[in-house]
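The form predicted on its own is given below as one chain in C-alpha coordinates.
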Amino acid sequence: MVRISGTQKKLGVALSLLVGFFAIGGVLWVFPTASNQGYAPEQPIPFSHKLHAGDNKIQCLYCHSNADKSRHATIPSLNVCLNCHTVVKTDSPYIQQIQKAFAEGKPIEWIRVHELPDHAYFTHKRHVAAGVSCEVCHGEVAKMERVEQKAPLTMGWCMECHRGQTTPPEVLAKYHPNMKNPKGPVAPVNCNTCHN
(Lines of atoms letter the chains of each structure in order from A and count residues from 1; the text may use other names and numbers.)
(Lines give C-alpha, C1' and ligand atoms only; values in the text may rest on other atoms or scores of the structure.)
(Ligands and ions follow the chains in the order given, each with its own letter.)
Protein backbone atom coordinates (compact mmCIF):
# COMPACT_ATOMS: atom_id res chain seq x y z
CA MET A 1 0.00 0.00 0.00
CA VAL A 2 1.29 3.44 -0.98
CA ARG A 3 1.04 6.16 1.61
CA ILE A 4 0.30 9.71 0.45
CA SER A 5 1.72 12.51 2.54
CA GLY A 6 -0.15 15.69 3.52
CA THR A 7 1.98 17.71 1.11
CA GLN A 8 1.14 15.38 -1.76
CA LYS A 9 -2.57 15.64 -0.95
CA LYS A 10 -2.36 19.45 -0.96
CA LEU A 11 -0.47 19.38 -4.24
CA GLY A 12 -3.11 17.03 -5.72
CA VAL A 13 -5.95 19.31 -4.61
CA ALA A 14 -4.17 22.40 -5.97
CA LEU A 15 -3.48 20.65 -9.28
CA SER A 16 -7.13 19.51 -9.51
CA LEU A 17 -8.37 23.05 -8.86
CA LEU A 18 -5.98 24.44 -11.48
CA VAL A 19 -7.10 21.90 -14.09
CA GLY A 20 -10.76 22.60 -13.22
CA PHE A 21 -10.21 26.35 -13.51
CA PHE A 22 -8.66 26.00 -16.98
CA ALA A 23 -11.37 23.54 -18.08
CA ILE A 24 -14.14 25.97 -17.07
CA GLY A 25 -12.28 28.87 -18.72
CA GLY A 26 -11.92 26.82 -21.90
CA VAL A 27 -15.61 25.98 -22.01
CA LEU A 28 -16.54 29.66 -21.51
CA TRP A 29 -14.11 30.67 -24.25
CA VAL A 30 -15.53 28.13 -26.71
CA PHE A 31 -19.16 28.71 -25.68
CA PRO A 32 -19.41 32.38 -24.64
CA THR A 33 -22.56 33.81 -23.10
CA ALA A 34 -25.34 34.73 -25.50
CA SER A 35 -25.22 38.39 -24.52
CA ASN A 36 -23.73 41.10 -26.70
CA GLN A 37 -24.66 43.74 -24.15
CA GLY A 38 -22.73 46.92 -24.88
CA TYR A 39 -22.12 46.01 -28.54
CA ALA A 40 -22.21 49.18 -30.66
CA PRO A 41 -20.55 48.57 -34.02
CA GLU A 42 -19.57 51.35 -36.35
CA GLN A 43 -21.92 51.21 -39.33
CA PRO A 44 -20.80 51.64 -42.97
CA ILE A 45 -22.73 54.92 -43.03
CA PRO A 46 -23.13 56.82 -39.75
CA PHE A 47 -26.78 56.88 -38.75
CA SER A 48 -28.01 58.84 -35.75
CA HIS A 49 -31.13 57.47 -34.13
CA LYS A 50 -30.88 60.48 -31.81
CA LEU A 51 -31.37 62.81 -34.78
CA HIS A 52 -34.05 60.75 -36.54
CA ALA A 53 -36.07 59.17 -33.70
CA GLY A 54 -35.17 61.69 -31.00
CA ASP A 55 -34.90 65.20 -32.45
CA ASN A 56 -37.16 64.62 -35.49
CA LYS A 57 -39.57 62.29 -33.63
CA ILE A 58 -39.77 59.72 -36.45
CA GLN A 59 -41.63 56.69 -35.07
CA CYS A 60 -39.80 53.35 -34.95
CA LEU A 61 -42.44 51.73 -37.17
CA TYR A 62 -41.90 54.27 -39.94
CA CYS A 63 -38.51 52.77 -40.73
CA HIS A 64 -38.87 49.34 -39.11
CA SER A 65 -42.25 48.84 -40.72
CA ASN A 66 -42.57 45.09 -40.22
CA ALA A 67 -42.04 44.99 -36.45
CA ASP A 68 -45.77 44.90 -35.78
CA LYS A 69 -46.49 42.38 -38.56
CA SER A 70 -43.74 39.79 -38.49
CA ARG A 71 -41.05 38.04 -36.51
CA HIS A 72 -38.37 40.50 -37.65
CA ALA A 73 -38.32 44.28 -37.31
CA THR A 74 -36.18 44.47 -40.48
CA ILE A 75 -33.67 47.07 -41.50
CA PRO A 76 -35.36 49.66 -43.72
CA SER A 77 -34.76 49.54 -47.45
CA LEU A 78 -33.00 52.49 -49.06
CA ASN A 79 -36.20 53.81 -50.59
CA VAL A 80 -37.46 54.48 -47.02
CA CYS A 81 -34.38 56.65 -46.42
CA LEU A 82 -34.98 58.42 -49.71
CA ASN A 83 -38.57 59.28 -48.79
CA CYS A 84 -36.96 62.23 -47.00
CA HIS A 85 -33.45 62.33 -48.35
CA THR A 86 -34.33 63.17 -51.94
CA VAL A 87 -34.91 66.68 -50.57
CA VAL A 88 -33.31 66.74 -47.09
CA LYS A 89 -29.55 67.12 -46.67
CA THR A 90 -28.83 66.02 -50.25
CA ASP A 91 -25.36 67.62 -50.18
CA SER A 92 -24.17 65.18 -47.48
CA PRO A 93 -21.61 62.67 -48.81
CA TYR A 94 -23.36 59.94 -46.77
CA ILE A 95 -26.74 60.71 -48.31
CA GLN A 96 -25.09 60.75 -51.73
CA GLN A 97 -23.70 57.28 -50.93
CA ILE A 98 -27.25 56.09 -50.17
CA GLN A 99 -28.60 57.68 -53.36
CA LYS A 100 -25.83 56.04 -55.42
CA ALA A 101 -26.43 52.62 -53.87
CA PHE A 102 -30.17 52.97 -54.51
CA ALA A 103 -29.60 53.98 -58.15
CA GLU A 104 -27.31 50.98 -58.65
CA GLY A 105 -29.67 48.60 -56.85
CA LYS A 106 -27.05 47.75 -54.22
CA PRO A 107 -27.88 47.42 -50.51
CA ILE A 108 -25.91 49.05 -47.72
CA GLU A 109 -24.28 46.30 -45.67
CA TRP A 110 -25.51 47.42 -42.24
CA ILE A 111 -24.07 45.57 -39.24
CA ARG A 112 -26.68 43.87 -37.10
CA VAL A 113 -26.63 45.01 -33.46
CA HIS A 114 -29.33 42.93 -31.72
CA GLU A 115 -29.07 39.22 -32.44
CA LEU A 116 -30.37 36.15 -30.66
CA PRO A 117 -28.93 32.64 -30.94
CA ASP A 118 -30.31 30.50 -33.77
CA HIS A 119 -31.98 28.15 -31.29
CA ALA A 120 -34.15 30.95 -29.87
CA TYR A 121 -37.39 31.94 -31.61
CA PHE A 122 -38.48 35.52 -31.03
CA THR A 123 -41.22 37.47 -32.73
CA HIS A 124 -41.51 41.25 -32.64
CA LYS A 125 -45.17 41.01 -33.70
CA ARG A 126 -46.36 39.40 -30.44
CA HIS A 127 -44.44 41.83 -28.27
CA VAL A 128 -45.60 44.93 -30.17
CA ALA A 129 -49.20 43.64 -30.02
CA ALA A 130 -48.83 43.12 -26.25
CA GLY A 131 -47.83 46.76 -25.84
CA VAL A 132 -44.15 46.17 -25.08
CA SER A 133 -42.44 49.37 -26.20
CA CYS A 134 -39.29 49.15 -28.32
CA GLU A 135 -37.30 50.79 -25.49
CA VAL A 136 -37.93 47.87 -23.11
CA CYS A 137 -35.58 45.63 -25.11
CA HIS A 138 -33.61 48.12 -27.21
CA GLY A 139 -33.00 50.87 -24.66
CA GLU A 140 -33.49 54.57 -25.26
CA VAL A 141 -32.60 54.41 -28.95
CA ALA A 142 -33.95 57.94 -29.47
CA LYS A 143 -30.98 59.18 -27.42
CA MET A 144 -28.32 57.10 -29.20
CA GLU A 145 -25.99 58.53 -31.81
CA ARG A 146 -24.80 54.97 -32.46
CA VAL A 147 -27.16 52.11 -31.58
CA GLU A 148 -25.94 49.90 -28.77
CA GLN A 149 -27.34 46.67 -27.37
CA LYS A 150 -28.41 47.86 -23.92
CA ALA A 151 -30.17 44.74 -22.60
CA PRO A 152 -28.43 41.38 -22.27
CA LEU A 153 -31.16 39.60 -24.31
CA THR A 154 -30.33 36.35 -22.54
CA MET A 155 -32.86 33.66 -21.72
CA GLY A 156 -32.79 34.62 -18.04
CA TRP A 157 -33.46 38.27 -18.88
CA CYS A 158 -36.46 37.34 -21.05
CA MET A 159 -37.79 34.91 -18.44
CA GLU A 160 -37.71 37.60 -15.73
CA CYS A 161 -40.19 39.58 -17.83
CA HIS A 162 -42.36 36.57 -18.73
CA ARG A 163 -42.46 35.55 -15.06
CA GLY A 164 -43.73 39.00 -14.06
CA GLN A 165 -40.57 40.13 -12.27
CA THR A 166 -39.61 42.91 -14.72
CA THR A 167 -42.74 43.14 -16.87
CA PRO A 168 -43.40 46.75 -17.94
CA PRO A 169 -46.22 48.28 -15.84
CA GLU A 170 -48.19 49.29 -18.94
CA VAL A 171 -48.24 45.66 -20.12
CA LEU A 172 -49.36 44.43 -16.69
CA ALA A 173 -52.09 47.10 -16.63
CA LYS A 174 -53.34 45.99 -20.05
CA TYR A 175 -53.35 42.22 -19.56
CA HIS A 176 -53.26 41.74 -15.80
CA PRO A 177 -54.96 44.82 -14.27
CA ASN A 178 -55.25 43.18 -10.84
CA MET A 179 -51.63 42.08 -10.72
CA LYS A 180 -49.40 44.96 -9.63
CA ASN A 181 -46.98 42.47 -8.10
CA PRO A 182 -47.61 39.20 -9.96
CA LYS A 183 -46.70 35.98 -8.17
CA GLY A 184 -46.45 33.91 -11.33
CA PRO A 185 -46.06 34.01 -15.11
CA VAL A 186 -47.66 36.83 -17.08
CA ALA A 187 -46.51 35.44 -20.45
CA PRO A 188 -45.69 31.92 -21.68
CA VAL A 189 -42.77 30.27 -19.87
CA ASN A 190 -42.90 26.81 -21.45
CA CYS A 191 -39.77 25.86 -23.43
CA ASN A 192 -41.43 25.44 -26.83
CA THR A 193 -42.61 29.07 -26.86
CA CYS A 194 -39.08 30.18 -27.74
CA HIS A 195 -37.39 26.90 -28.64
CA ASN A 196 -39.48 25.16 -31.29
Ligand code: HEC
The other form holds:
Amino acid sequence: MVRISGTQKKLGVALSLLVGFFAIGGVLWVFPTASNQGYAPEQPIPFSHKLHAGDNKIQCLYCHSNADKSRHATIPSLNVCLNCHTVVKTDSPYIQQIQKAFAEGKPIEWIRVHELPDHAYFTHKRHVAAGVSCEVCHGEVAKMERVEQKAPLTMGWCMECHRGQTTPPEVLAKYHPNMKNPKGPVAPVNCNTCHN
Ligand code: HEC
Ligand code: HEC
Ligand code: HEC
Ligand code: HEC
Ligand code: HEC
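Mind sharing the form predicted together with the named molecule? What's above is the form predicted on its own.
Let's see the whole complex now, leading with the same chain.
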Protein backbone atom coordinates (compact mmCIF):
# COMPACT_ATOMS: atom_id res chain seq x y z
CA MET A 1 0.00 0.00 0.00
CA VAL A 2 1.28 3.47 -0.85
CA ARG A 3 1.50 5.74 2.17
CA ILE A 4 0.37 9.32 1.58
CA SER A 5 2.27 11.84 3.67
CA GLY A 6 0.65 14.77 5.41
CA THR A 7 2.10 17.28 2.96
CA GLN A 8 0.89 15.26 -0.01
CA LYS A 9 -2.56 15.13 1.54
CA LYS A 10 -2.58 18.91 2.05
CA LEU A 11 -1.39 19.41 -1.52
CA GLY A 12 -4.15 17.11 -2.75
CA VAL A 13 -6.79 19.00 -0.82
CA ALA A 14 -5.44 22.34 -2.08
CA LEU A 15 -5.45 21.04 -5.68
CA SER A 16 -8.99 19.70 -5.53
CA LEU A 17 -10.17 22.95 -3.96
CA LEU A 18 -8.53 24.85 -6.80
CA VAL A 19 -10.06 22.58 -9.46
CA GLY A 20 -13.42 22.84 -7.68
CA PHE A 21 -13.16 26.63 -7.60
CA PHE A 22 -12.63 26.84 -11.36
CA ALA A 23 -15.31 24.24 -12.07
CA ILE A 24 -17.84 26.17 -9.98
CA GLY A 25 -16.66 29.43 -11.55
CA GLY A 26 -17.21 27.93 -15.00
CA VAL A 27 -20.69 26.65 -14.16
CA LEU A 28 -21.68 29.97 -12.60
CA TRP A 29 -20.46 31.77 -15.67
CA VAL A 30 -22.44 29.60 -18.06
CA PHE A 31 -25.61 29.78 -16.00
CA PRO A 32 -26.88 33.15 -14.83
CA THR A 33 -25.47 34.05 -11.44
CA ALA A 34 -27.53 34.41 -8.32
CA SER A 35 -28.02 38.12 -7.84
CA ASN A 36 -28.78 40.11 -4.71
CA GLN A 37 -31.30 42.20 -6.62
CA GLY A 38 -34.03 43.34 -4.24
CA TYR A 39 -31.81 43.07 -1.15
CA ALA A 40 -32.87 45.74 1.36
CA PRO A 41 -31.49 44.94 4.82
CA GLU A 42 -32.78 46.67 7.93
CA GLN A 43 -30.17 49.17 9.15
CA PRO A 44 -29.08 49.70 12.80
CA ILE A 45 -30.67 53.18 12.60
CA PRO A 46 -33.63 53.66 10.23
CA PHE A 47 -31.86 56.27 8.08
CA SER A 48 -34.26 57.53 5.39
CA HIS A 49 -32.95 58.69 2.01
CA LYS A 50 -36.47 59.85 1.18
CA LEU A 51 -36.41 62.23 4.15
CA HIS A 52 -32.82 63.49 3.59
CA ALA A 53 -32.15 63.33 -0.19
CA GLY A 54 -35.82 63.62 -1.19
CA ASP A 55 -37.85 65.90 1.11
CA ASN A 56 -34.85 67.91 2.36
CA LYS A 57 -33.01 67.81 -1.02
CA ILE A 58 -29.57 67.14 0.47
CA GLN A 59 -27.22 66.31 -2.44
CA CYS A 60 -25.90 62.76 -2.76
CA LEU A 61 -22.32 64.07 -2.84
CA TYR A 62 -22.82 66.03 0.39
CA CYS A 63 -22.75 62.68 2.19
CA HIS A 64 -21.11 60.35 -0.36
CA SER A 65 -18.35 62.84 -0.98
CA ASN A 66 -15.85 60.39 -2.51
CA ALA A 67 -18.09 59.17 -5.34
CA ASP A 68 -16.52 61.59 -7.85
CA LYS A 69 -13.00 61.23 -6.46
CA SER A 70 -12.29 57.58 -5.82
CA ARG A 71 -13.21 53.96 -6.22
CA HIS A 72 -15.69 53.98 -3.33
CA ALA A 73 -18.55 56.42 -2.79
CA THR A 74 -18.18 55.78 0.99
CA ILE A 75 -20.74 56.06 3.77
CA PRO A 76 -20.44 59.38 5.65
CA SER A 77 -18.94 59.36 9.12
CA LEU A 78 -21.02 60.56 12.05
CA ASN A 79 -19.54 64.06 12.17
CA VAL A 80 -21.34 64.68 8.82
CA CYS A 81 -24.65 63.76 10.48
CA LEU A 82 -23.84 66.05 13.39
CA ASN A 83 -23.45 69.03 11.04
CA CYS A 84 -27.22 69.11 11.41
CA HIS A 85 -28.08 66.81 14.28
CA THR A 86 -26.43 68.83 17.03
CA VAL A 87 -29.54 71.03 16.57
CA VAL A 88 -32.03 69.15 14.35
CA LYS A 89 -34.44 66.66 15.99
CA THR A 90 -32.26 66.18 19.09
CA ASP A 91 -35.25 64.80 21.04
CA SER A 92 -35.23 61.69 18.81
CA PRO A 93 -33.84 58.51 20.42
CA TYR A 94 -32.09 57.70 17.09
CA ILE A 95 -30.35 61.07 17.04
CA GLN A 96 -29.34 60.56 20.68
CA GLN A 97 -27.97 57.15 19.67
CA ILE A 98 -25.86 58.87 16.96
CA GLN A 99 -24.60 61.52 19.40
CA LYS A 100 -23.69 58.86 21.97
CA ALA A 101 -21.82 56.73 19.40
CA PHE A 102 -19.94 59.81 18.20
CA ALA A 103 -18.99 60.83 21.75
CA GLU A 104 -17.70 57.30 22.41
CA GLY A 105 -15.82 57.25 19.10
CA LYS A 106 -17.80 54.23 17.89
CA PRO A 107 -19.06 53.98 14.31
CA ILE A 108 -22.61 52.91 13.43
CA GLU A 109 -22.34 49.45 11.85
CA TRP A 110 -24.30 50.10 8.62
CA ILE A 111 -25.14 46.93 6.73
CA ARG A 112 -23.59 46.86 3.27
CA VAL A 113 -26.25 46.67 0.53
CA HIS A 114 -24.33 46.61 -2.79
CA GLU A 115 -21.27 44.41 -2.91
CA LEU A 116 -19.41 42.85 -5.82
CA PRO A 117 -17.31 39.73 -5.32
CA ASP A 118 -13.61 40.46 -4.63
CA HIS A 119 -12.52 39.31 -8.09
CA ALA A 120 -14.47 42.09 -9.80
CA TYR A 121 -13.13 45.63 -9.94
CA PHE A 122 -15.43 48.64 -10.02
CA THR A 123 -14.74 52.33 -9.58
CA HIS A 124 -17.22 55.16 -8.96
CA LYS A 125 -14.96 57.99 -10.14
CA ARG A 126 -14.84 56.95 -13.82
CA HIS A 127 -18.60 56.41 -14.03
CA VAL A 128 -19.45 59.70 -12.37
CA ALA A 129 -16.95 61.47 -14.68
CA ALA A 130 -18.59 59.77 -17.69
CA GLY A 131 -21.94 61.25 -16.64
CA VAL A 132 -23.63 58.05 -15.48
CA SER A 133 -26.03 59.21 -12.76
CA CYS A 134 -26.38 57.42 -9.42
CA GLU A 135 -29.99 56.49 -10.33
CA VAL A 136 -28.94 54.45 -13.39
CA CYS A 137 -27.20 51.95 -11.12
CA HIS A 138 -28.94 52.47 -7.76
CA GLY A 139 -32.52 53.36 -8.69
CA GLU A 140 -34.46 56.27 -7.24
CA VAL A 141 -32.67 56.36 -3.90
CA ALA A 142 -34.20 59.75 -3.04
CA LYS A 143 -37.58 58.00 -2.83
CA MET A 144 -36.41 55.11 -0.65
CA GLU A 145 -37.13 54.88 3.07
CA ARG A 146 -34.69 51.98 3.11
CA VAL A 147 -31.99 51.42 0.45
CA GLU A 148 -32.65 48.51 -1.87
CA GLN A 149 -30.41 46.96 -4.52
CA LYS A 150 -32.32 47.73 -7.73
CA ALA A 151 -29.84 46.57 -10.41
CA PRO A 152 -28.65 42.95 -10.75
CA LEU A 153 -24.94 43.98 -10.66
CA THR A 154 -24.06 40.90 -12.69
CA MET A 155 -21.28 40.82 -15.28
CA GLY A 156 -23.90 40.75 -18.05
CA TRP A 157 -25.44 43.92 -16.65
CA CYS A 158 -22.06 45.73 -16.65
CA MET A 159 -21.28 44.46 -20.18
CA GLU A 160 -24.60 45.54 -21.71
CA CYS A 161 -23.83 49.13 -20.85
CA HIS A 162 -20.13 48.94 -21.76
CA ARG A 163 -21.08 47.50 -25.16
CA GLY A 164 -23.46 50.42 -25.77
CA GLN A 165 -26.69 48.38 -25.60
CA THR A 166 -28.24 49.87 -22.46
CA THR A 167 -26.10 53.00 -22.16
CA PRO A 168 -28.21 56.05 -21.21
CA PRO A 169 -28.62 58.47 -24.18
CA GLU A 170 -26.75 61.31 -22.48
CA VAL A 171 -23.73 59.05 -21.90
CA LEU A 172 -23.98 57.60 -25.40
CA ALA A 173 -24.02 61.12 -26.88
CA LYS A 174 -20.69 61.77 -25.22
CA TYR A 175 -19.00 58.68 -26.71
CA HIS A 176 -20.78 58.39 -30.06
CA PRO A 177 -21.82 61.98 -30.68
CA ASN A 178 -22.69 61.59 -34.39
CA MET A 179 -24.30 58.17 -34.50
CA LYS A 180 -27.97 57.32 -34.17
CA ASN A 181 -27.13 53.63 -33.86
CA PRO A 182 -23.69 53.57 -32.34
CA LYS A 183 -21.41 50.69 -33.19
CA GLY A 184 -18.82 49.46 -30.80
CA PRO A 185 -18.41 49.75 -27.08
CA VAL A 186 -18.52 52.97 -25.07
CA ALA A 187 -16.29 51.50 -22.37
CA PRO A 188 -13.66 48.73 -22.30
CA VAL A 189 -14.94 45.15 -22.46
CA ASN A 190 -11.65 43.23 -22.17
CA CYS A 191 -11.51 40.94 -19.16
CA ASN A 192 -8.72 42.73 -17.29
CA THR A 193 -10.75 45.96 -17.15
CA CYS A 194 -12.80 44.40 -14.37
CA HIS A 195 -10.70 41.37 -13.34
CA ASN A 196 -7.01 41.49 -12.43
C1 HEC B 1 -27.54 62.83 4.82
C2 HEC B 1 -26.59 61.92 4.24
C3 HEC B 1 -26.92 61.15 2.98
C4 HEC B 1 -27.40 61.65 1.78
C5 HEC B 1 -27.78 63.08 1.43
C6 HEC B 1 -27.43 60.54 0.87
N7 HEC B 1 -27.00 59.40 1.50
FE8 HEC B 1 -26.82 57.56 0.67
N9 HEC B 1 -26.35 56.77 2.51
C10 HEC B 1 -26.21 57.49 3.67
C11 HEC B 1 -26.02 56.57 4.78
C12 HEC B 1 -25.84 56.95 6.24
C13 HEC B 1 -26.04 55.26 4.24
C14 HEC B 1 -25.90 53.93 5.00
C15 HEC B 1 -27.23 53.49 5.57
C16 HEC B 1 -28.19 53.00 4.52
O17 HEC B 1 -27.82 52.11 3.74
O18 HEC B 1 -29.33 53.50 4.49
C19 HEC B 1 -26.25 55.43 2.80
C20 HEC B 1 -26.33 54.38 1.90
C21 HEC B 1 -26.44 54.54 0.51
C22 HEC B 1 -26.37 53.47 -0.46
C23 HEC B 1 -26.19 52.00 -0.13
C24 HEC B 1 -24.75 51.69 0.17
C25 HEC B 1 -24.50 50.21 0.28
O26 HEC B 1 -24.32 49.72 1.40
O27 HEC B 1 -24.52 49.55 -0.76
C28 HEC B 1 -26.52 54.01 -1.69
C29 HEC B 1 -26.51 53.30 -3.02
C30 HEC B 1 -26.71 55.44 -1.50
N31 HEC B 1 -26.63 55.72 -0.17
C32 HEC B 1 -26.94 56.33 -2.52
C33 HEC B 1 -27.31 57.65 -2.34
C34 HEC B 1 -27.80 58.52 -3.39
C35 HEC B 1 -27.93 58.11 -4.84
C36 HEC B 1 -28.08 59.73 -2.81
C37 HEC B 1 -28.67 60.95 -3.46
C38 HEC B 1 -29.95 60.74 -4.13
C39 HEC B 1 -27.74 59.61 -1.40
N40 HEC B 1 -27.30 58.34 -1.15
C41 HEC B 1 -27.85 60.63 -0.46
C42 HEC B 1 -26.24 58.86 3.79
C43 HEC B 1 -26.69 59.73 2.79
C1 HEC C 1 -22.16 52.45 -13.08
C2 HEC C 1 -22.93 52.08 -11.91
C3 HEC C 1 -22.87 52.94 -10.67
C4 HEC C 1 -23.03 54.30 -10.56
C5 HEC C 1 -23.24 55.32 -11.66
C6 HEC C 1 -22.98 54.61 -9.14
N7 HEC C 1 -22.77 53.46 -8.42
FE8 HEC C 1 -22.64 53.30 -6.41
N9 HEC C 1 -22.18 51.32 -6.57
C10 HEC C 1 -22.15 50.61 -7.76
C11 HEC C 1 -21.63 49.28 -7.52
C12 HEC C 1 -21.39 48.21 -8.58
C13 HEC C 1 -21.37 49.20 -6.13
C14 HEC C 1 -20.75 48.03 -5.36
C15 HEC C 1 -19.24 48.26 -5.45
C16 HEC C 1 -18.36 47.20 -4.83
O17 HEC C 1 -18.82 46.27 -4.19
O18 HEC C 1 -17.12 47.37 -4.98
C19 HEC C 1 -21.74 50.50 -5.56
C20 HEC C 1 -21.65 50.84 -4.21
C21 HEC C 1 -22.03 52.07 -3.68
C22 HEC C 1 -21.98 52.42 -2.27
C23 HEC C 1 -21.48 51.52 -1.14
C24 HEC C 1 -20.03 51.17 -1.29
C25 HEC C 1 -19.11 52.33 -1.57
O26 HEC C 1 -18.59 52.41 -2.69
O27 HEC C 1 -18.91 53.17 -0.71
C28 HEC C 1 -22.45 53.70 -2.15
C29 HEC C 1 -22.58 54.51 -0.88
C30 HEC C 1 -22.79 54.16 -3.49
N31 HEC C 1 -22.53 53.14 -4.38
C32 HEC C 1 -23.31 55.42 -3.77
C33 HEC C 1 -23.36 55.97 -5.06
C34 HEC C 1 -23.67 57.36 -5.36
C35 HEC C 1 -24.00 58.43 -4.34
C36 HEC C 1 -23.60 57.49 -6.72
C37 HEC C 1 -23.75 58.75 -7.55
C38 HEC C 1 -22.88 59.88 -7.21
C39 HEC C 1 -23.27 56.18 -7.27
N40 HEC C 1 -23.13 55.29 -6.24
C41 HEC C 1 -23.13 55.89 -8.62
C42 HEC C 1 -22.53 51.09 -8.99
C43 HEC C 1 -22.71 52.42 -9.32
C1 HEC D 1 -28.14 68.82 6.13
C2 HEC D 1 -28.81 68.42 7.38
C3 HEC D 1 -28.82 66.95 7.76
C4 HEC D 1 -27.79 66.05 7.77
C5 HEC D 1 -26.36 66.27 7.32
C6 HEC D 1 -28.31 64.82 8.32
N7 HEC D 1 -29.63 64.97 8.64
FE8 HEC D 1 -30.82 63.57 9.52
N9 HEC D 1 -32.39 64.85 9.44
C10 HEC D 1 -32.35 66.12 8.92
C11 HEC D 1 -33.69 66.69 8.96
C12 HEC D 1 -34.10 68.08 8.49
C13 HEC D 1 -34.52 65.69 9.52
C14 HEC D 1 -36.03 65.80 9.80
C15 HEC D 1 -36.23 66.38 11.15
C16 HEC D 1 -37.70 66.44 11.53
O17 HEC D 1 -38.44 65.48 11.26
O18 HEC D 1 -38.06 67.44 12.11
C19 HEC D 1 -33.66 64.56 9.84
C20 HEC D 1 -34.10 63.39 10.44
C21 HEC D 1 -33.30 62.30 10.74
C22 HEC D 1 -33.77 61.10 11.43
C23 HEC D 1 -35.17 60.84 11.94
C24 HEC D 1 -35.24 61.12 13.41
C25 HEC D 1 -36.61 60.80 13.98
O26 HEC D 1 -36.65 60.14 15.04
O27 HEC D 1 -37.61 61.18 13.35
C28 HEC D 1 -32.69 60.27 11.52
C29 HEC D 1 -32.66 58.88 12.16
C30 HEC D 1 -31.57 60.94 10.90
N31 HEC D 1 -31.98 62.18 10.45
C32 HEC D 1 -30.31 60.39 10.79
C33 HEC D 1 -29.25 61.02 10.15
C34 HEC D 1 -27.96 60.40 9.94
C35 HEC D 1 -27.56 59.00 10.38
C36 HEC D 1 -27.18 61.32 9.30
C37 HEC D 1 -25.77 61.15 8.82
C38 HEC D 1 -25.51 60.05 7.94
C39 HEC D 1 -28.01 62.50 9.09
N40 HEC D 1 -29.24 62.28 9.61
C41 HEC D 1 -27.56 63.67 8.48
C42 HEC D 1 -31.26 66.78 8.48
C43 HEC D 1 -29.98 66.26 8.33
C1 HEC E 1 -24.87 52.52 -17.36
C2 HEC E 1 -23.62 52.21 -17.95
C3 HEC E 1 -22.55 51.47 -17.21
C4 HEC E 1 -22.72 50.44 -16.32
C5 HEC E 1 -24.00 49.80 -15.84
C6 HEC E 1 -21.39 50.04 -15.92
N7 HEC E 1 -20.45 50.81 -16.54
FE8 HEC E 1 -18.43 50.73 -16.28
N9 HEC E 1 -18.18 52.32 -17.48
C10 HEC E 1 -19.19 52.99 -18.16
C11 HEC E 1 -18.64 54.14 -18.84
C12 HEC E 1 -19.41 55.12 -19.72
C13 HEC E 1 -17.26 54.16 -18.54
C14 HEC E 1 -16.26 55.24 -18.88
C15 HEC E 1 -15.39 54.95 -20.01
C16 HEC E 1 -14.34 56.05 -20.10
O17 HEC E 1 -14.06 56.73 -19.12
O18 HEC E 1 -13.82 56.20 -21.18
C19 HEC E 1 -17.01 53.00 -17.68
C20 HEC E 1 -15.76 52.66 -17.18
C21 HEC E 1 -15.50 51.57 -16.38
C22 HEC E 1 -14.20 51.21 -15.87
C23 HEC E 1 -12.91 51.95 -16.14
C24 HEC E 1 -12.33 51.44 -17.41
C25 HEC E 1 -10.90 51.85 -17.64
O26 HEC E 1 -10.58 52.29 -18.73
O27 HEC E 1 -10.11 51.71 -16.71
C28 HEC E 1 -14.36 50.08 -15.11
C29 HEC E 1 -13.29 49.31 -14.35
C30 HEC E 1 -15.76 49.73 -15.15
N31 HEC E 1 -16.42 50.66 -15.92
C32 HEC E 1 -16.31 48.64 -14.50
C33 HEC E 1 -17.68 48.39 -14.43
C34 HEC E 1 -18.27 47.28 -13.68
C35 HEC E 1 -17.51 46.24 -12.91
C36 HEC E 1 -19.62 47.42 -13.84
C37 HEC E 1 -20.71 46.53 -13.26
C38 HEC E 1 -20.68 46.27 -11.83
C39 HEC E 1 -19.87 48.57 -14.68
N40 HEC E 1 -18.68 49.13 -15.03
C41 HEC E 1 -21.13 49.00 -15.05
C42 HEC E 1 -20.51 52.66 -18.16
C43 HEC E 1 -21.12 51.70 -17.35
C1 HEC F 1 -17.33 45.55 -17.30
C2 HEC F 1 -16.80 44.69 -16.30
C3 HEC F 1 -16.47 43.24 -16.62
C4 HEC F 1 -15.77 42.76 -17.71
C5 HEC F 1 -15.21 43.54 -18.87
C6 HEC F 1 -15.65 41.33 -17.50
N7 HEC F 1 -16.25 40.97 -16.31
FE8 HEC F 1 -16.35 39.08 -15.55
N9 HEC F 1 -17.45 39.79 -13.95
C10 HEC F 1 -17.77 41.10 -13.75
C11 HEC F 1 -18.54 41.20 -12.52
C12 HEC F 1 -19.10 42.48 -11.93
C13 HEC F 1 -18.65 39.90 -12.00
C14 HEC F 1 -19.34 39.50 -10.70
C15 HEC F 1 -20.82 39.42 -10.86
C16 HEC F 1 -21.23 38.18 -11.53
O17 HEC F 1 -20.78 37.12 -11.08
O18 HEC F 1 -22.00 38.25 -12.51
C19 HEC F 1 -17.95 39.01 -12.92
C20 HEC F 1 -17.83 37.65 -12.77
C21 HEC F 1 -17.04 36.82 -13.57
C22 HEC F 1 -16.76 35.42 -13.31
C23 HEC F 1 -17.21 34.65 -12.11
C24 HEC F 1 -18.32 33.71 -12.42
C25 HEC F 1 -19.58 34.22 -11.89
O26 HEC F 1 -20.50 34.42 -12.70
O27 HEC F 1 -19.68 34.41 -10.67
C28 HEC F 1 -15.96 34.96 -14.33
C29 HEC F 1 -15.41 33.55 -14.49
C30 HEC F 1 -15.73 36.09 -15.22
N31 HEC F 1 -16.39 37.22 -14.73
C32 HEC F 1 -14.95 36.04 -16.36
C33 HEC F 1 -14.77 37.09 -17.25
C34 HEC F 1 -14.06 36.99 -18.54
C35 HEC F 1 -13.40 35.71 -19.05
C36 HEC F 1 -14.09 38.22 -19.11
C37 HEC F 1 -13.56 38.64 -20.48
C38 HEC F 1 -14.20 37.97 -21.62
C39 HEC F 1 -14.79 39.11 -18.19
N40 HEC F 1 -15.19 38.39 -17.09
C41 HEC F 1 -15.02 40.47 -18.40
C42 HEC F 1 -17.45 42.18 -14.55
C43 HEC F 1 -16.77 42.11 -15.75
